[in-house]
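Just one chain follows, in the form predicted alone, and it is written as structure tokens.
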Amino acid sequence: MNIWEDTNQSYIRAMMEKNTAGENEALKERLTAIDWSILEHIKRRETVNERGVFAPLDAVETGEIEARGEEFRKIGLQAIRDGKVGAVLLAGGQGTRLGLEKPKGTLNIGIDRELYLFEQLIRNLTEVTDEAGVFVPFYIMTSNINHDDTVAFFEEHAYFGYPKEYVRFFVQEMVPACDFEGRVLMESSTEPVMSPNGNGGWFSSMVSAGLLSDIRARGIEWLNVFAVDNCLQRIADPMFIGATIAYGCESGAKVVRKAAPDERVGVLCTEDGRPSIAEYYEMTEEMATARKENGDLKYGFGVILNYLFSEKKLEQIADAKMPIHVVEKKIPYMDADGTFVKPEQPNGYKFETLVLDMVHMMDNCIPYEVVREREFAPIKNLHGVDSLDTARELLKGCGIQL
């Protein structure tokens, strides 16, 4: 049965009653292209969030990294020089919370001169490619909202000196949203409400965009994925890559030592014996405050959304299908009367995959400690905690001229 024939789908049917024949043809074509099996996950929304038994996972700490630095760097640089490493930037967001109606990466983080967030990330990557003497393939995930603006921005700024032939853009897959009764919400008379498929959807989006052939042709074995908002992070970091390979792991996660037991960060640990991430709100007080004999927190390392994954394992995960999380959200939509509604309370479900599930589907994952002041300067807000203000101070502390 076609979705528009389902009597429960009152929003779609209301639009079709008002539409012209041509508009309905356009709507049917749009609806036919969507995989509606996603709605079946509503029934499983409680079980997908059930968690197993957490246990601490020891990290490779800075002391060991310093002691074995030469070894890790050599292994990592060799992997980069052999063309085995690619970088993936998650940049689908807009800078709305920063007062910017443009892609978040176009934010000017400079003070006395222009320095864009995208530009700083390219500089971070170029430090590594200069040392390695080769360029790293750079994949940039955009969204349907910011794709054209992102590509135009890179073109306008000549890719900040990075060779264009090493940069590929791809759009994150979108999935429909619905109300609490499973009725698909409409954005307009011919378009359902669609939303990004979560931060765990980056690899499936690469596959859908046809980039798997590019990855295979280049011989890439490792993908370093990271978020746009951390302007200090090291990208394709030889030490991180080398440590992951040296430990024989198929994934790695950069982590920072928690500032306090109750810091609101996800913690890398194990869950039922496999690597996983416990979100701060899932941790009991006993877990959060438990300490080792030396006084360090047992669950003491928070993730910063900078991961290294075996490409071969990612292909296996893509075939296995990741869990879909059904999340309550405030979703603007067009009601049956054609009035656009901006709800003040959650009114429906969005469907998301999460990168923590990618980690959990790995056989192992190495937590790799980095120094917060050198590699973690997220920009979530204009002012306050994790803001443009705090990031600028951290950048200046690292000797970066603003």
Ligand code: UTP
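Return the form predicted together with the ligand of this protein as a structure block, the form predicted alone having already been given.
FYI, this one's just the chain on its own, none of its partners or other molecules.
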């Protein structure tokens, strides 16, 4: 059955009643190209997070990192110099909480001067490449929505001094969005609302974009994946890479010590013996407050969306199906009268895979502790918690002139 024959799909059907024959032809062609099986995940949205048995996972803490720092740094720098490390910037999100019309990375975080988020990330990476004496291939994931603006921004700013031949963009896949009853929302008379499919699909999107041959040709063995919105992000950090290699692990995750038992961060632990991330809302009170003999929290380290993955392992799991999370969001749409509606409250579902689910596909993962004030300044909102305001304070605390 075609999607427009489904009597539940009242928005599509109402649009078709108003459309001209030509518009309907274009709309049908568009709708036929979409895999609608994604809508079935609505029924499974309560069970997608059904979890196994969680257990704590010891982190490599700052004390040990200080003691073995030179060893880790040496191993990591060698891997970078051998061209075995690539960096992947996840910049396909829509940044709805920030409310910026442009890509999040174009945000000016400066106060008395211009300093863009993308620029700050390039600076952080350049600190490493200056030390290593080689450039690190830099892959940037965009979405159909922000791709052109992102590329134009980098062009306009001459890649902030990073050599262009080391930068590759790729576009992530899009999926439809619907209301709470599974009715597909419309963007225009010929387009349903489509949104980026979450940050979990980054490797398969790289493969679809034909970048696997680039990765192989360059001999990349490790990919460091990270979020666009943490302006203190350390990229291709030699010590982190070195520690992951020294521990013989196929993945590593940067973590920060939880500020309080009820802090709203996902915690790196094991689930049925494999590495996993327990979201704060999945933790029982008992788990959240359990302490070790030395008084530290047993589930005491939160992830900050900075991971290192073995490229070989990523290729092995590239075809594995990732869990699809059905997320309630505010989704702008066009109603049948042609009015564009910007809802104030969540009005429907988006479908997303998450990079943190990739950790569970790894045989092992090393939680690597970093100091929050030095490496974690996420910008999710303009003001308040995890905002431009808090990030600016943290940047200043690290001696960065704004």
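Under this definition, the rigid core comprises the largest set of C-alpha atoms superposing within 1.5 Å between the forms. Model, not experiment: these values are computed from the prediction. Residue numbers count along the first chain shown, from 1.
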Under a superposition restricted to the rigid core, does residue 192 display a Cα displacement of 2 angstroms or more between these two forms?
-> yes
